[in-house]
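First, one chain by itself: the form predicted alone, in structure tokens.
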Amino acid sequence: MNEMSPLPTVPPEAVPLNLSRRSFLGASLGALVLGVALPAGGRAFAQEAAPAIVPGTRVNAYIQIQPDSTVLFRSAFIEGGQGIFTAMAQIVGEELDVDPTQFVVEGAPPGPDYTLIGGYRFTGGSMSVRMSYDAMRKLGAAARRMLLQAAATQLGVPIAELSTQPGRVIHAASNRSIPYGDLATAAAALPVPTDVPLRARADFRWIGKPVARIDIRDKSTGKATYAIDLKVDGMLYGAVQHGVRLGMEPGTLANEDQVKAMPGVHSVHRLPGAVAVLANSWWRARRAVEALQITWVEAAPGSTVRVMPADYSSEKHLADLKARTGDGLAFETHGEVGPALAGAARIVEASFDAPHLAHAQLEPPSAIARFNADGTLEVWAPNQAPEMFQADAAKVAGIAPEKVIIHSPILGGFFGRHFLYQTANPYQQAIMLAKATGRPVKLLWTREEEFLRDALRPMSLARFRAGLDANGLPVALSAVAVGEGATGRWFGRTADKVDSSAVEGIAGKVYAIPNRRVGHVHVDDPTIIGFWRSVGHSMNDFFYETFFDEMADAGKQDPYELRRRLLADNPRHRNLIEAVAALSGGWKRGPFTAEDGTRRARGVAMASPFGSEVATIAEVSLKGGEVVVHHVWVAVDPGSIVNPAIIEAQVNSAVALGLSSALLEEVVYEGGVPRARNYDGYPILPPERMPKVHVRIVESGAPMGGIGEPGLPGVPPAVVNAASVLTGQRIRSLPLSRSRLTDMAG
């Protein structure tokens, strides 16, 4: 990151300190913590004895029992609409014996207690519940045992004579009971037990049940607090104008003095790739920054800033992907593909492509930065990885990471938007501005700036070549994905290894095709790419599952029956595809005439994302050259479940986004600049085009999988496979809005 132009800096010790809400909770005299109390500032446990901390084992880091026996729970994972706070209350409450309705859940501060994903912490990859389920059950059970032990001492009875009811310890023999809130102080002095027996599955009261979301009332009544709602004392409001292309820097400001004189304006600042105005209201800051007459210049040679070429276009990039030849670096190989293809009775070939996609989240990005008198920096910012943001904020501010306090508000939409992307987050700018002015700064991007600087799903292409035998059955399949994966971009890649995020959804398919190979040709994507809901699966399952139907048609096989045949030795997947067919009333491809007289067809697809298995059927018709989706049936097998109501809601949400991406969404670049800067140029699925969604949950007993993303990847191929039945032509490029589709029956 470039350094900001020199500006006067007020020393942190000159800035007054006011406790934040999280700090206040940590310092509350009335709250009793099982273990060591959380210090003011909310950064307890951040570095303290870090090598000795086993994530997810210290009760005090997570659970705070209040005097009224309600529970403040600090979640390692961030709530963004996926229901994680409710799931945590169910899991912990089940073993702690506290009704989930008695939980208040908030995002935990950075610290080693919360690094539950292989020593890291992030909310993504549909990992939150499945990676913490066992640890959170044990945590709740340990806390309950501590309360029982404290009660045994207070009542003078053996612990074996005690039981619990929600929020209370019961001694049935003497008809006495003690609320948890009255025991918390004594329990806090006890060591955390290990190997506490867990509740039997048959005795679950909340796990596996459709518990109502604990955040729904506040969200429905406008009480829920997002980053965009937050305020701190004495803050300035900031708005920015970015260079339209990455790599452009602000040169002259022709009317800077006039802008500084506008009502409420505090100051004007040059930032890396942007200009900011601070004012006493955000509207005044926005009006002022948009009034600036800025001359933008190209970044200096040798700059570390990523530069977008002035001649870059989506059309040009797609042509580049199509021009790449060869089988690429192998990621997955089974059997002998070359000889099998050479001996095949028939060869089927096709190429598919999918565009860049924006997150287009409802809440525009914002951040607050405040330097405190004790030398700490507080940052309130939407994020999916608090420790990563803490480390980066420290670099920007020039202070040690332990001096950075990260507050993680609930997210107004995310699915990959709030990771640590270069140039795509406002918190770095807020820190620079707060440091320059000595005042807290709240920076809010407009929708136009968000569309300009969002981290996009990569543009991708895949080539397939299959060999069929004399009976029309596949004996070999070669697939080559072309493009760049988000994981390699942000977590590093090596030239001799394939980024799994670039091939997931093509690799790992369980169909019994004896000879198969998946390769990858890496091509740098000039845009800022990022993680998008279901990541590589979002386009790769479309590529594979639509090619599967082409392969079936070429071999004169019904695509549903061919899938069943190739899953004969895989009972979990065969059961799932049969379940979705049964859910839909029985498989029928069509075309057929519906009761309303429309001519319809169905398509089927399967996907295996994030530890779960999904089968999808879509029923569509054509009207006015567009696809109308009437029904989507989804059978999902996440192994085991926590909340079926949340699963159904997440599948509905995933279907909506998958359908939106298939029918409408694409980011188009021209001259190095995205064409759309708001929803008028980037249409998303309107309510009237949302189909009826039918969900069946199948619990196979396999290890728990994810649920936030798996419902999406099967939707685009199921819809396209159905539409191709009606048009009589294969569709190989998204979105469908690019083409006017005509029913072959006229």
The other form holds:
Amino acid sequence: MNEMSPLPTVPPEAVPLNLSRRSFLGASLGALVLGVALPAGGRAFAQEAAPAIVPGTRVNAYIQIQPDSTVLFRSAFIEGGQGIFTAMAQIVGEELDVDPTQFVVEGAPPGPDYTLIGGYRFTGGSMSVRMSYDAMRKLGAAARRMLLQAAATQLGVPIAELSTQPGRVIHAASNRSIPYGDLATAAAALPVPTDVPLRARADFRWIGKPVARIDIRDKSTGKATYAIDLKVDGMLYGAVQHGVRLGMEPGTLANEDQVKAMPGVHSVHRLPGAVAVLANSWWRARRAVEALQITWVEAAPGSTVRVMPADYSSEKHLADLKARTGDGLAFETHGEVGPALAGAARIVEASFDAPHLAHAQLEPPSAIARFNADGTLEVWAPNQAPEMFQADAAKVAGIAPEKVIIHSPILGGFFGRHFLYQTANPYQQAIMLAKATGRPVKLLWTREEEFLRDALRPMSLARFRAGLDANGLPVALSAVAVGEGATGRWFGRTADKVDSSAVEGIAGKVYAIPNRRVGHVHVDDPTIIGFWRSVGHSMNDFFYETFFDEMADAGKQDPYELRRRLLADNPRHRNLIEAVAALSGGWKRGPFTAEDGTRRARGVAMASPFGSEVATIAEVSLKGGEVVVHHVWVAVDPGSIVNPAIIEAQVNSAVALGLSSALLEEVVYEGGVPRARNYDGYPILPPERMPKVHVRIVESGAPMGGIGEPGLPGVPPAVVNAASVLTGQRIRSLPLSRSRLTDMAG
Amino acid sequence: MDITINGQLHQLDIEPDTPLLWVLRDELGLTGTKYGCGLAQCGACTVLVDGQPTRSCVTPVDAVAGSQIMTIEAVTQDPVGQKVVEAWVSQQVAQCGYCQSGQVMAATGLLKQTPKPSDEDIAAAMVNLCRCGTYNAIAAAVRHAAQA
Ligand code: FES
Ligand code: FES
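Having seen the form predicted alone, could you give me the form predicted in complex with its partner chain?
Shown next: the complete complex, the earlier chain at its head.
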């Protein structure tokens, strides 16, 4: 129950209603006509849907008020730890006048009502709140107005005499009140008003406040239900063994008959690139599929998948990237880099690289597929993009997309894992198996199969060349990134245009260096690549911000002061870097001796990811050849905020992942096969290596930026910059676990 | 085979080397206990076996016949477990939540044996992985529960 102090009554309505447009969903979905053009970029489902639906406007598509006045809310965005369900409850609840604790939020089905990101829908790019904030407030306000209207009719009083308190409409004059639940049916049948005034920011009770997450108790008691926990009647359990290299196909199964006779086994199936066993429990299916003696056949010429060459290795790919010289295709240019470099007093050069990374989210991928008697296909699968999964599932099943019902359970971590990556999602296999058997199938990949088929953060390399003037200040910077971006891979790349996801974090930097150029050399990445928390920023800010310190050192500048100086005309960023310095007790680079006797140093970095601005300081020492990170201070400016507690949690989470990538993580291929197939070979940050994290939120009032990813990119460079102070040697390759680091002071 | 889960006796007809995790999840429908790695690496599958935090993914079910097994589904019926859950709520620990059943069980096991743990005790006992990086909140919640 709500333990918050009593909430003030929302003042009566004074503004006349504008009921120019009609809307009611639920009762008769699609019966209304909204004469509003679709936003540019809207297509696919939006265009097919007639009449046209403006995403985020139809109250009944989102809000269902239950008889007990709780709110069932269908979120366009999927919850995976980032707190979006709570944020939605806060934003909508604020305007609807319902306490966020009274919300039950679930992932919405596919449909044009939910394509809030320019006519598309996905949970990613740290976009959920910033792309839907206005629409969701208006939606909540419209719904509240509908409840008021229903109450006015029921009580026979003018709407202007009515007000609301959380969950109820109040008629003060007659001392009467009606719970929302009693008005829900009548309200849902009313037209959706437009132009309902929104609450003033000063009156916010939940937006901008550290409201408790609505899913915490369920997640602390095992009640939260993920895809892996779902069950449907009559289902078979499936496990697969994939060919170790993509493109390999199953040939002979030497012991198929013995495996079929194993306990509980239902059937054995050949799938593209895999063999599956179905059984009456998952453990039996797994044991059986792992007992299968499969001869794998190399990919046939013309194979439609991306064939992994047998001689591929991470080492070889890195060498390929290093061999690709040249300035590449220009992405960003200011001034004249060539002449400025030629005229510089001093040139600084360095190149950096970062490895492939796995998502390693704790919930392994699974999917349930069920063909229903009415010709529909239901799919339950972890996903960040229901419409894309729907379209693809329809193709796999050979039916129309509208016959596919996608359920989007909460995610046991995602970090970019659950986009549509051909060959990296199990639901296609589940559909094929359900089709083959006529039974519902639940397919779960083992952790080992997941490490084999995950879509990786690309490997990348960057070369920098800076020109310093006689005072040691940078006058020119040329940067070239070499590799492939995930956006180009999955959404199309043109040869004459740089994929911004490959250069973001090298491009878009805020320092006033008068002449600069960012270029890109495209090299196909032989692995399946994907989006990994903060995408290109996850490595590019490391490249740039560590090179920045090299540049500062070469010019005998303090790296913090040089950053401040190059932000002199940029109050937002200057303010931010000063904020993080203040948060850390004032900038000091070190080395210095801490109270516990360890020799420590600090590093600083800035990043501009996903519409937010971030400044990060890390404090480290060295122990046994490894970096120990004691503190990370983060000042983040997302413009304006919805929930400071969730932001702090997300920054903690992003620091952990960023640090994990800097210290430990790399996917290493040898002979076309990843070396690690579980956490033993791919260590992720353990609790004992988690630093203290200190967060300051700066609300500059700039347009709202993202939160899920921005805390990450500054961490690897801040840590490496600090470690380099102690080692006296620059570190240019991640992860740090590759090298044994020693203090130059001995 | 007979096993006792959350105080209830279950008769199972199952291969004796089946991991306890899959007995819980698929045979008994107790899906609060999670599968993360199957290799004793992550701790998402942690349950208490006679009060001892145990990784159920590598525990054959016949090894725990005759033991008292407690899973997350019964954690609030235990006074220590209840305190732990309240601390998890008040400290707002969970993010994706997937590791948290195992974390809560590990904390419950710790506080049952060591009601007033030192920071070192906490670090030694709370070794489960969390990809969302909730480690600081976990440690704070254990301290909080120990004081409750
Ligand atoms: S699933 Fe048992 S330790 Fe990971
Ligand atoms: S809360 Fe997501 S793995 Fe721990």
